[in-house]
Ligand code: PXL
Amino acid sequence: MKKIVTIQDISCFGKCSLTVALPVISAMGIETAVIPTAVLSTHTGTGFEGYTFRDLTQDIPLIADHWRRMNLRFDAIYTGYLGSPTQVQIVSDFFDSFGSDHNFIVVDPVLGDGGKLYAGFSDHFVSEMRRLCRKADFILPNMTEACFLLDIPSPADNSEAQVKDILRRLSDLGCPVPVLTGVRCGDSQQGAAVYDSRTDSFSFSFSRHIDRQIHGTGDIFSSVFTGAVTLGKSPSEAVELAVRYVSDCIEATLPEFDEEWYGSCFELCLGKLAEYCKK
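Kindly present the structure of this chain alone in the form predicted in complex with this ligand.
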């Protein structure tokens, strides 16, 4: 079996980060090892206040030391939400220990959405995340995160030329294959775009646009993308699969949105995802 290790928090309630990555990657038929970076009572997004935050930064090197002694190897290393600049540095050390020519690194630079940083993040955190992106084979920012990483204002519109320019600049940060999510195409479509700087090629993938912010969809996207590349798909095929599954999850959430406002009903679509991966 293929094996991924994912490094991100557990938000105990709220359906994001590890509570998404673990079921989604497992449904793709891939073993999923985890390093929890923090335990929060809920995620920090809109709608939740007064959440607890237990920092597990000091545990990460201890887990890594044990795994080194066991000689564990992973086909992919995938990071999501990280809680502090120190944690980013420790994750960077983990890449040095466990990254190799036989695996790849995915950094989802979780920083913010809707033009704003998430609660508790500073400019210093953004610059540490920018440094981490340099070590990744793939980065998966949304439009807000891309603008913070590049230190540019949010674009007024999303022309193809503008998206390509942002992707090129993201690759200049040092990551050969950046993927940009939250890309709009006219009023009716949204999706993602990928740039492979090794071949200088772009690829876009879209589904129906739904005007709702649903928390955790970025984590679903990144989990499917990482799983798909681990299964041998090309970056553009992986983006296409991730766009399709996120769209399935959003469609499944709409009828439930009054109750499930804090996350998506991705659970209802895991069977479909398993089927997509068999094809």
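Same protein, the form predicted on its own this time rather than the form predicted in complex with this ligand?
Keep in mind that what follows is only the chain, not its partners or any molecules around it.
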């Protein structure tokens, strides 16, 4: 049985990070180990105020030390939201200890969206995340995060040529296979693009664009992508599957859209995901 370890925070109520990654990857038939980086009472998006936060930075090395003594091995290491430069460094050390020629590393470089960094992040944090990306086999930034990683302004357009240029520059950071999410194709389609520098090949995948902001869809995409590659799918196949499943989740959420502040109704689509993985 394949095994993934994912390192990110857990929001006890709300649908993001570990509360997405664990059920999604498990539904794909993959054993999922977790290292929580923090525990929050809710997620921090619009609609939640006064949430609690417990930093677990000091626990991560202790967990890693125990796992080393147990000689644990994983088929993939997958990181999501990291809350500080110290956590980024600790995770970098974890890559050194648990990364090997027999597994791969996925970094979702959670930095911001809509052209802005998330609250509490600084240029120093971006620099540390950039270094972490160099150790990854796959990185999964959105357009905002890609521009911060590359220290470039947001592009004036979302043309195929512009997307390819950004993907090539992301691979120059040291990651052989960058994936760019939130790619638009006209006004009617949205999806993702992947560049495999090992074969100098690009692939795009799109679904119907729905003009809604639903919390946690990026975490769903990253989790499905990581699971798909773990199951032996190519990067382009993994992107295709992730785009399709995110689209399914958004469609399932629309009838319940009064709950947009809460997150996607991804649970309703887990059966579809399991069927997709059998094909």
